[in-house]
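Presented below, as structure tokens, is a lone chain in the form predicted on its own.
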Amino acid sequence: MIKKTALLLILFGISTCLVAQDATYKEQYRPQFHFSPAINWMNDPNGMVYYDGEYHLFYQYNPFGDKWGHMSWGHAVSTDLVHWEHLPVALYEENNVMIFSGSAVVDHQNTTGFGTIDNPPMVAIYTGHHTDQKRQDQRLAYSLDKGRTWKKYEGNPVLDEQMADFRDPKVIWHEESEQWIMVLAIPLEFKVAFYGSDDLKNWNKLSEFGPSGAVGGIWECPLLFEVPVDGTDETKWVLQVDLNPGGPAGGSGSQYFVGDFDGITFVQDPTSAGRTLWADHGPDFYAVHSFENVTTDDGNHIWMAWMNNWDYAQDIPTSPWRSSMTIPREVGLKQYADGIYLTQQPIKELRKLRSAHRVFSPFTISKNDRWKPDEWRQSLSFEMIIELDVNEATETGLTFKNSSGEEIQITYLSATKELQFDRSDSGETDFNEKFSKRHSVSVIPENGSLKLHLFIDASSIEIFANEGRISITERVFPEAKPFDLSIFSKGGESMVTRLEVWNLASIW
């Protein structure tokens, strides 16, 4: 007999899927080209994997409400990483065990024995969070029908160190050592642990990494992947670890380490040791997760993050859903004069959403003046590329302002070489006192030119500066009114050498 709680969860999952199919996706603050659940609470992306023509996105989900609780795995699929189809909840909380974060792989060689070579299982590796005791362990579930139905492994847990905080397994296949590698967070010790396995069921501890970098908050949601270093003939490994609190803009954030991994130990590259490298410099980028079985033509990976911050995530003013994901980003490494850094670019597939393209001829903005384009009434779903020659101005930047007086300002300060984002008057900001208003990051123009690539949606802005070396992710909550653009220059003149704008269609 199915237990009452499980039955309720199944019925709720079915109803959630039906609601998703009928949702208007036109609510106040509803993202139009970012993934968001039809209803209820969502946080970390989980189990992102490509299999047989589909990209799978699982995510931390509360089937019963719009705040954190009853953690289960929501599920959606896409054929292009742009448009998403909601599916019923994949893994449910039951028997006093919540389904915390984890990853998924396709076991092509059927090392688990869950499927066959002809029909390999999709295997989810997740943290079981016990609600009746202080313990977290690692568990398996598998699917033989492209992720539509799941069975939890009868031998769970497969890894139990009798620890209260031990979570977020990311599993990859390591070709050189011919084994599965699991990287896990030991949050309170500011460490990650590495385990190896031949069959995903039996795990041996290999090594630990940390503490290193930022340790102002607990460590969570580690990632491990190998990518080529652009401009060289070598590859490096990226170990990404989230931090809460202690992020660069307050609250939660995402740091990374560059180094080498030999199947046992991760060794940090000397050029990046002793400093903290941030994957994103805004406040709203956390629990980033990469797709398994997916690399670009350049060998880069694709990842997405939870676009929120634990300081205020449960209070953001959205309904009937809460939280969204960033756009998918191509992530790689590039050699610069001062070391190897991670780069991020919006995936090329997003270009299919473009329409109503406007191109402006180069123009100069006089000292202490402001330029406004003719007939600009832009909705909050657009993409912009702007290149600014900032050699003479002390300050130059962009202001987006609507008829209610709400505004978003992005400013480059020449004296400090900082890019500043100001959302203090951007709309609703008083829902939580920790919703910080201004953030800045060091950005050095290349040959005096600052290039910004912006994606602006109903309640978010993602900025990629200088070909993706710097990214800034911010939530904003303005009224749903068109925004006017102005570009200003102070202390000297500035020149706009490129300005292009595209409307972006809704993915729903």
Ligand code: FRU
Second form
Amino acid sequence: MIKKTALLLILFGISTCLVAQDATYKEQYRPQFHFSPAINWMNDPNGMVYYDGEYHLFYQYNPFGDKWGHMSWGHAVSTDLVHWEHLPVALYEENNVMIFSGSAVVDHQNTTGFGTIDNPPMVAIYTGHHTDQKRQDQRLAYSLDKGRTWKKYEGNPVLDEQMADFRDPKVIWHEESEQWIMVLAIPLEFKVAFYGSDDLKNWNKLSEFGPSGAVGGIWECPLLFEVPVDGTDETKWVLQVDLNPGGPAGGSGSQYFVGDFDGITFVQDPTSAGRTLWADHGPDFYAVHSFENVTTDDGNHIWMAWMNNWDYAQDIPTSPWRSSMTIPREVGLKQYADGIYLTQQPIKELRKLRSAHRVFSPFTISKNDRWKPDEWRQSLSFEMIIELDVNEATETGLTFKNSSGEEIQITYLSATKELQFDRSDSGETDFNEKFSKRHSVSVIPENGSLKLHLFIDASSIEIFANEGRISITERVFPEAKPFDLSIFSKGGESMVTRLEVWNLASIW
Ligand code: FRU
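Let's see the other form, the form predicted together with the named molecule, since the form predicted on its own is already up.
Once more the chain from above appears, this time first in line as the rest of the complex follows.
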């Protein structure tokens, strides 16, 4: 007999799915080329994995409201990483256990015995968050039908250290030691722990890492992956750990460590030790998650973050949904003169959304002047590449302004070599006093040229500076009116050597 609650959940799942398909996706602030749920609350991306022609994205989801609660795993699939199809909720909260963040793998060798070699199980490894006691443990669920239906493992939990805060398992297959590796957060101790397993069901503790880097807030949602270091012939391991609060722009943030992992211990490179490396310098990049079994031709990984900040996430003025993900980004490492750093680039697949294209010939902006293109009014769904020779200018930058006077300002300050993002007049800002207004990050122009690649989508801006060496992710809430662009130069002239804009088509 199906229990009444289960029946309600099934009916709710069906109705959520119908709403999803019926939604117009034209609401104010609705991203047009970023993933967002049709309705209700979303936080961290979870369980990103590729299986038989489909990319799976799971995410922290409240099926019952637009604030955090009743955490379950929402689900969507894509065949191109650009267009997403909503599927019913994959894992529901049940028996006082919420489904917190975690990862998913395809168990090709059927090490769990949940499937067969011919039909390998997709296995989700998530944190069970108990609502009736202070306890978090690690659990499994599996699917034998391409993620369409899920069964929670009857032997759950598979890892219980009797701890109140012990969460967000990211599991990878470690080729060299031929075992599953789990990295997860011990948030209040600013540590991550590593465990090993042959079958995903029995786990041995291998080591711990931390405290290190930024410890101004709790540690959550670690990631571990190996990538080639561009400019060398070696590979390195990236250990990414989220921090909340204490991020570079206030509130939530994402830091990373570069080093080596031998199947037991993560050893940080001496050159990257002793300082904090941020994956993104804006306020709206958190809980980033990478595809478990996807690499690009260059051996890089692909990740997406929750484009929000716990400081104000539950108050952002969107309805009937709350939160979206960043665009999928290719993430790698590169050797620079002063060390190895993370680089991020928009995935190439996004180029298929490019439509109307405008290319401007190089031009100079005189001292204290402001350049405006003819007939350029842009609704907020576009991609832009700008390269600028700063020359003698003390300040140079871009202003996007609409007819209500709302503006977004991106300024390069020569004296301090900083790129500053100003959203103080960008529209709705007073929904939460912690919605910080201005952020800056050190950016050194390469050979005098500042290169910015921007993705602007209704209520978000992602900036990739200097070929992805720096990324800045910001939410803004302006009226849905076309924006005018102007480019200014103060204290001296500067030169725009490249300016290209593409309208981007909606993915919905
Ligand atoms: C990070 C986080 C995770 C947790 C999840 C709960 O944003 O706090 O640590 O698993 O959200 O929704």
